[in-house]
Structure formats: structure tokens, C-alpha cells
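Only one chain is included here, represented as C-alpha cells and corresponding to the form predicted on its own.
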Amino acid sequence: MTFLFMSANIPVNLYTVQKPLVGVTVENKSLTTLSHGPKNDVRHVVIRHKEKLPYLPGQSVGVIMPGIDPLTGKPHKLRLYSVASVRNGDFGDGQTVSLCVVRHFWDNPKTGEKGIPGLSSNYLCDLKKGDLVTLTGPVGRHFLLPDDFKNRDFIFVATGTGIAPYRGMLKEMFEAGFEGRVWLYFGVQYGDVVLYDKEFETYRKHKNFFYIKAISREEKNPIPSVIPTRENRMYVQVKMYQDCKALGETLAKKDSMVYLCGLKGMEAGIFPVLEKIGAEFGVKESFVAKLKAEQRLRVEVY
């Protein structure tokens, strides 16, 4: 089956590390409350650009933070975040784009420090309405809606921040009339840092859409002899495989498609639970095999 892109219209690299576009900051929202610490601080930046930034829900952007790198003695190298909002931007007027960030802190196995704040994601965390962005992009085709997506059906998983591309695609999906089903797997560790919860609720009033969170440290997985899990935690694959017939039935539709986006360990998880589904409905070979070589699976994973 061949899936339809018009890959002319897809806006790619418009804006490089040499020729970058700068930006401001018009908004930096908490999606999050902080009862949980800062590795749970979320925040929804806003940029506003006076130049033209065409972008698609499902492509990235990239940022460079101003100055010298500590770890090199060079310029920062840009990071890339998908962006979170529609192609009109959050206010609709085309002038802005939106990044959902969370701040990021690691561990230096040599020196033994630990909770290092990571330097990008907590910029952008920090930025104040009014502070200058530098901008690069937009990237990504690989992440996008087909054209002839009307009628077709999709499983979108996320976790954490990857959330983020869902958010403009949803919207974009009903606001065109979507006849499709559509199913989105969230799975994030608090039931208070369900990230755009309100906005994804509101599309429970269309009959095809259903929204499954999977809160992490406050569900039981039921089923570990089936789906094991870490301390038998609640994982967006032992929700996925409790809808196994439903999915399966969407599964075997040609034209469907499944998305998934967040931390690259989610696939260690997810993928076992679609070959188990693809089994169940007759699929000798590999299923996940068979949707990527049909162009049905898109990974976007960090």
C-alpha cells in the first residue's frame, strides 16, 4: 500500500545553524504541579517569530542556546523538540511556535556526580517572557499525518513530553473532519502531570476518539503474568494489550497506523505487545516487521 505525503509542501530546514531565525518568548506555561519535584517540571514555551516558520504537527524544531558549552569550550549544538501546537500556532495568526519541555538532569558516571541539570531543557524551562530564541528547522518527515488520513484509523502512544506532536495532530485531525478512530495511550508516572489532560478530555465528546492513561506509580499492572513490568507498574502496553481485540480489529485494516513517541525504552515494552496482537489475528511473521516495511509504524523516540 502506498501512503500518500505531498513531500513538496513539507517545509525542511528552512532555518540552519548558520542562518538561524531568533525568536521571543510571548509565554512559558507549568503543565505540572510541582509536589513532585523538578524531574517533573513541565513547561509550555511559546515562541513568536516576525519571520515566516511554515511547520507541520509531527516535525521538530531546533534551539541553540546562546554561549559557550562548558563540556567542549564551543558554541552549544542545537537540540531538537517536537513541536507541541497546530501549523497556525497556538493564537492562530502563523506567528509562533510551541515547545512542551520538562528539565532534564543526569549523571556523570566518571566523576560520580549526580542530578546534573541537563543545559537545554532547563533554559528553556527558565526563559522569561521577552528573552530571545534561537530557532533552526523545521525538521522531520517521517513523523507526519499522511494526506488521505480522513478515514483511516491510528494508535498513538505516548509517554512524558512525547506527548507533544499529538497535541497539534489531534486538533488538526477533528477540525478537518476526521472519520477515522482514533486512539491515544498515555502513559505518565503521577496523575497529576498528565500533560494537556484538559485539552485531550474535551475530544472525548467525539465517538471516535477514546483516551487511555496508564499513571505508573498509582496502578497495579493486572496482568503481569502476560505483560510483565518493573514492580509490576502500570505501563501504556498493559493498556494497549487489554484492548487487544479492539486494536487487533484496527490492526488488520490496511491503511491503519501506529505512532509512538517518548523515551526510546518504550519500544523494549510496546513492541512485544503489537506481535502478540498481530499473532493473535494470524500474523505468521514478524508484525512489527510487516507494519514498518508497509510504512503503518512511526518511531520517534530520544
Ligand code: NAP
Given for the second form:
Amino acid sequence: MTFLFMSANIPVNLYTVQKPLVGVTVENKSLTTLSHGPKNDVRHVVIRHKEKLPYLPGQSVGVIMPGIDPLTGKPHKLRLYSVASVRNGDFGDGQTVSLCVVRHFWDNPKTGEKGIPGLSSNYLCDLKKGDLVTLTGPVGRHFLLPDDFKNRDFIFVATGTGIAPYRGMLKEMFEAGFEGRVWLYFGVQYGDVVLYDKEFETYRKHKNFFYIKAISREEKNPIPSVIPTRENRMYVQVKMYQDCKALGETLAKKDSMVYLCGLKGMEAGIFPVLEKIGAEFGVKESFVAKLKAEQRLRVEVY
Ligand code: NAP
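Now show the form predicted together with this ligand, given that the preceding structure was the form predicted on its own.
Shown next: the complete complex, the earlier chain at its head.
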């Protein structure tokens, strides 16, 4: 079955906490080597929903883990994850949704305890084939591709598992004969944990696809006085600044778009680069404000 949507009939909130959908885990594979420890364990989890959960790449689904949250004594709250598959799912049969999940660990400032496994992400990362999963959603209308994407230019920026939505978006774009240009800036800590790297590498055969990786713990930022980064690490915003001529030419096109997805706070490092690009191309006011006002900037960070 093929799900076809225009922006007028985007599926939203078909399932809620009160009325969720129960899916079945059909695949859970590691996307990374574990050479850098459990923090870099990222999983691609495929859940079968039997054609009951229509969605678009760029939307998110909620996951409610079973049981009671020991911190609150109440049922677990839902956690949102971006869809990491095309709308027809990884198997093309319209029956599955895929998620990209990193094992999360957190530090408790009150107790001083460090490296506490995050409940929901570890639950998802440990799912086995056949395990049931309670889902809500889909949610989100703003991180979608526009209906008329075919000839537009796009700048996609991801940190870590924020790559999830671009996997489905890029596949759908190229399958639909995309004729604009698309940049993918992808920031990860190490060269052997570049999620879905082989898939993105295959798109290099398209001369309108530009794939740029920022490997923060292996490359140094050569321009820290211009684009400062933590401990002079190589971040996506540095690579973007290095490409500012090409990006400026693209952003000068009135229908080009910028998407940011990943770590909360990444926008603080990227917006100044967009401002610099705008200024170099003669934009007098805030370029970020202009992009927002023209609905050409989409941000999904959490
Ligand atoms: P991560 O490994 O902690 O970070 C990814 C890369 O971003 C690293 O190279 C990191 O560098 C770099 N980075 C850190 N701070 C940055 C900044 N201010 N600007 C630019 N780059 C920066 O990422 P993760 O653990 O995968 O976490 C991804 C985030 O995406 C999570 O917060 C998650 O909630 C969110 N998210 C996930 C999904 C999903 O579907 N799973 C969807 C949307 C958003 P260093 O660590 O070397 O400093």
C-alpha cells in the first residue's frame, strides 16, 4: 500500500496516550561500532503497525514504555522520536515505521550520580524481535518537505540521531526525481559512528547532492576565532561557514530552505553562521528572522 499525502491531509494524532496503537518490533540493529562505549550505541528499530499508522518523513511518533516511572510513581510519559523511514516503511509495504535511537545516559545533579541509563531510550535500544511497543501520533506538520520540493534547494543540518528525518526525506526526494540541490551537513563524534553513512554515500551519484560530515572528536576547528566551538571541535557550523559562498548562492534563491535537527542548542551555533552568510550577500536585516518569516527555516531540536 502506498500512502499519498499533500499538506492538506497530513495525518496527525491518530493515536493518543488514551488510545494508543500497539505495534510489534520486527528489527533492531546497531548502526554503530561500540568502540567508543555505550554512549555511541545507536539503534535502528523497525516496528510493524500493519498499515494503521500513516506518517510522513519529518513527523514524529510517541513511544510509551510499559510500567511505572520510579521517579514519579506514575505511568511513563511518552517520548517522541522522529520517523527514520520513508512513508511506506523500510520494506516498502506501508506496514512499518523505523526509529533511530541513541542510548541516553544522564547525570543527576541532586544526588551526584553519573551515567544513569535513560529509561525510554534504553527500553527501545533493548527491544527484541516480537516485543510489543505502544505508539502514539504521528505528530508534526512543520518539519515536512513542501509539496513543491522538486526544484527547490535545501540545506539539511543534523547532529547525531537528528539525522533520522533526513533519511526518509532524501530517499523520497531522489525517488521522485528531485532536480534542485541538497546539502546534508552531519555532525557526529567519531568517523565510525556516522549513522546511515553507506546510504548517504550512495546518493553522491546524484550531482545535486552534497554530503559534508563534521567529525567533532577527530577533526579540529581551523577557524575558532571566526566560528567558536567547544574545545575547538569540528562542528557542522564550521563546515557550513567554510561553504558559505555556495550556501549563500543557494539561500539567495527565494524558495530555498534550511532544516536543523538534533541537539537542543545547536541552533545557537548555526544561526550566527546563517547571519554571516546573509550579511556577506547583502541582507541588511537579520537573515534568520527573514528565513523564519518566509517559512524557509525549520528547526526540530530536543
Ligand atoms: P551527540 O552524539 O551528543 O552529538 C552529535 C554531534 O553534535 C557531536 O559531534 C557533538 O560534538 C556535536 N555537537 C555538540 N554540541 C553541538 C553544538 N552546540 N553545535 C553543533 N554540534 C554540536 O548527539 P546524540 O547523542 O545523537 O543526540 C542527538 C540529539 O538529537 C538528542 O538530543 C535527541 O533528543 C535529538 N533528536 C533525536 C531525534 C531522534 O529521532 N532520535 C530527533 C530529533 C532530535 P561533541 O559531543 O564532540 O561536542
